[in-house]
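Taking the form predicted on its own, here's one chain by itself in structure tokens.
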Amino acid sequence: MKIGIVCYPTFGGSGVVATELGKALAEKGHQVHFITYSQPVRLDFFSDNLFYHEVSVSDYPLFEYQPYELVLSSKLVDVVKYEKLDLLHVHYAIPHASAAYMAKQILASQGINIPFITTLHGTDITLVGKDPSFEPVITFAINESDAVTAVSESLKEDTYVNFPNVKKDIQVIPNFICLEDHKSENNQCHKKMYAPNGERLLIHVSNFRKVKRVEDVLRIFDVVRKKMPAKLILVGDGPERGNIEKLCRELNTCEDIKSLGKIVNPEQVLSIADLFLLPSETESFGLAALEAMASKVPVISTNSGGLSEVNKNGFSGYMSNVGDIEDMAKNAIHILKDDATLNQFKINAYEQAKKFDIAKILPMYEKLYTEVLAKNKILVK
């Protein structure tokens, strides 16, 4: 198959999943074309089947805001025609699904049939999508998609609640990880850089937005470090960075916290951690938690959104209500209290992650592609 993938190329979960999906499809022999405004951060070109097409938006004085959706639609038309794509897979509803629909109509006027699949990832439905000004467009684009997937049952239900006029059947295909990328090595030397005296090492990875409740991470850590020697690693950056720095000074925890900024591949730092903290207000899935579990790191999380489909309470970690710092700290201390308990949770976390290995998820996408092409009577050469 020749597949066009449209995604945001940044550090967010949707871009990561779309990129890893494309790379896996390329390894299976499919030809994959990424179409976006910059090269995805996780994209490399160690495959003859991977291609990247940049969507370039010109800076015209006439436009206060550049018309990215229109330029993207035109680029999709160009790539589909000249690369002879079989289908498009767009990740994130805004503006990718509506751009794909426009491209489909333009191509249809030229006698070319190009089906498109829309994958919903989260904030396109639960945050941005709640803006009433987007509702008609999102609803229309979802209903006009040839197929729609969501990364969790929670997100599927949120879509139907937030967009009552959506009539399209939504198929749940969960996010995934490649377990091969999380092969743990003996990283004790690296761990000593951050925990030189054998302290328990906690970690948080996110884009530091309010919804991630990173301040709760610091407060949980503050309770833990008063019970046992501990260090905290923060991976990521974003609008809450200043508040976090201010809070660590108030709590007098700065000497025990290391901020590493944005990291393209977090596997190495995850492999030295003992516990992952994810106290988010909501998560459509919780890819960061899954990546931690794949590195044999148990997870303390909230029970909001799709997290309950990823983190198994009392097995791969624990879940608490949003904002319940006391309960999350208590659970963290329970996991970290002795090596035997911690090691068992590490084993359990990896077992839970196995359920989401790409080897199990990729065939679900390939099956969906085949079904969509068959419905559109497109024969893949």
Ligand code: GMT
The other form holds:
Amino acid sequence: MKIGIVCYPTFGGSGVVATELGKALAEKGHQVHFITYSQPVRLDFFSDNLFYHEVSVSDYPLFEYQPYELVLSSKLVDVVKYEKLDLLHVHYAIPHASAAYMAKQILASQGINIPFITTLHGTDITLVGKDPSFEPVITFAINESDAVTAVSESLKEDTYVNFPNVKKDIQVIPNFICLEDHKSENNQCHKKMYAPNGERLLIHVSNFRKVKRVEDVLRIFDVVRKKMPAKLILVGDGPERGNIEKLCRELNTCEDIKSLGKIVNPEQVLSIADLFLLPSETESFGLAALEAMASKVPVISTNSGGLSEVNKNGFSGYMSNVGDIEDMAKNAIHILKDDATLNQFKINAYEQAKKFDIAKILPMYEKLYTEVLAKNKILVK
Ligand code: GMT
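May I ask for the structure of the form predicted in complex with the named molecule now, the form predicted on its own having been displayed?
Time for the whole complex; same chain goes first.
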């Protein structure tokens, strides 16, 4: 199949999922074309059948806001037509689904039928999407998609609740992990750099947006370090970084915290960690938690959104109500209190991650593509 993938090229989970999906499809022999405004950060792998088409937005002084959606639609028309794509798969509804709809209509006027699949990722529905000014366009684009998927049951439900006029059947295809990529061994030399005296190593990875509640990470860590020697690694960057630096000074924890900034492939640093903290306000799925579990790191998370479909309470980690720092700290201390308990949770975390192995999830997307093409009577050569 010749598949066009539209996504955000940044560090966010939706871009990571879209890129890893494209890479895996290319490895299986499909021809994959990424169409976005810069090279996706995880697109670090090249093959004959992987292509990247840049959408460049002109900087005309009249435009206070650049019309990205229009140039994306035009680019889609061009790539579909000249690369003879069979289908488009757009990740994140805003503005990718409506841009794909526009491209589909333009191509239809030229006698070309291009089906498009929309994958909903989370904040397009739960945060940004709830803004009433987006509602009519998102509802329309979802209803007009040839197929729609959501990354968790919870996100599927949220979509029907937040967008009551969505009538489309939404299929859940969970996010996935390539276990092969998480084979880095727990390197004791690396671990010593961050925990020189055998301290427990806690980690948080996110884009430091308000929804991640990174302040809770620091408060949980503060309770844990009063009970046992511990260090915290922060990976990622974003709008909350300044507040976090301020809070670590207030709590007097800065010397036990290392901020590593943005890391393209966090597997190496995850492999030396003992516990992952994800106290988010909401997560449609929590890909960062799954990546941690694939690296044998148990997870302390909230129970909001789709997290309970990923983290298994009392097995791969624990879940608490949003903001219940005391409970999250208590659970963290329980997991970290002795090596035997920690090792059991590490084994369990990996077992849980296996449920989301790419080998199980990729065929679900391929089946969906085949069904959509068959419905559109498109024969793939
Ligand atoms: O988590 C973010 O803020 C980034 C966001 C994105 O769209 O890139 O992540 C969302 O999609 C990920 C991949 O499907 C999910 O694992 C995240 O849970 C989801 N984030 C939220 O729902 C807050």
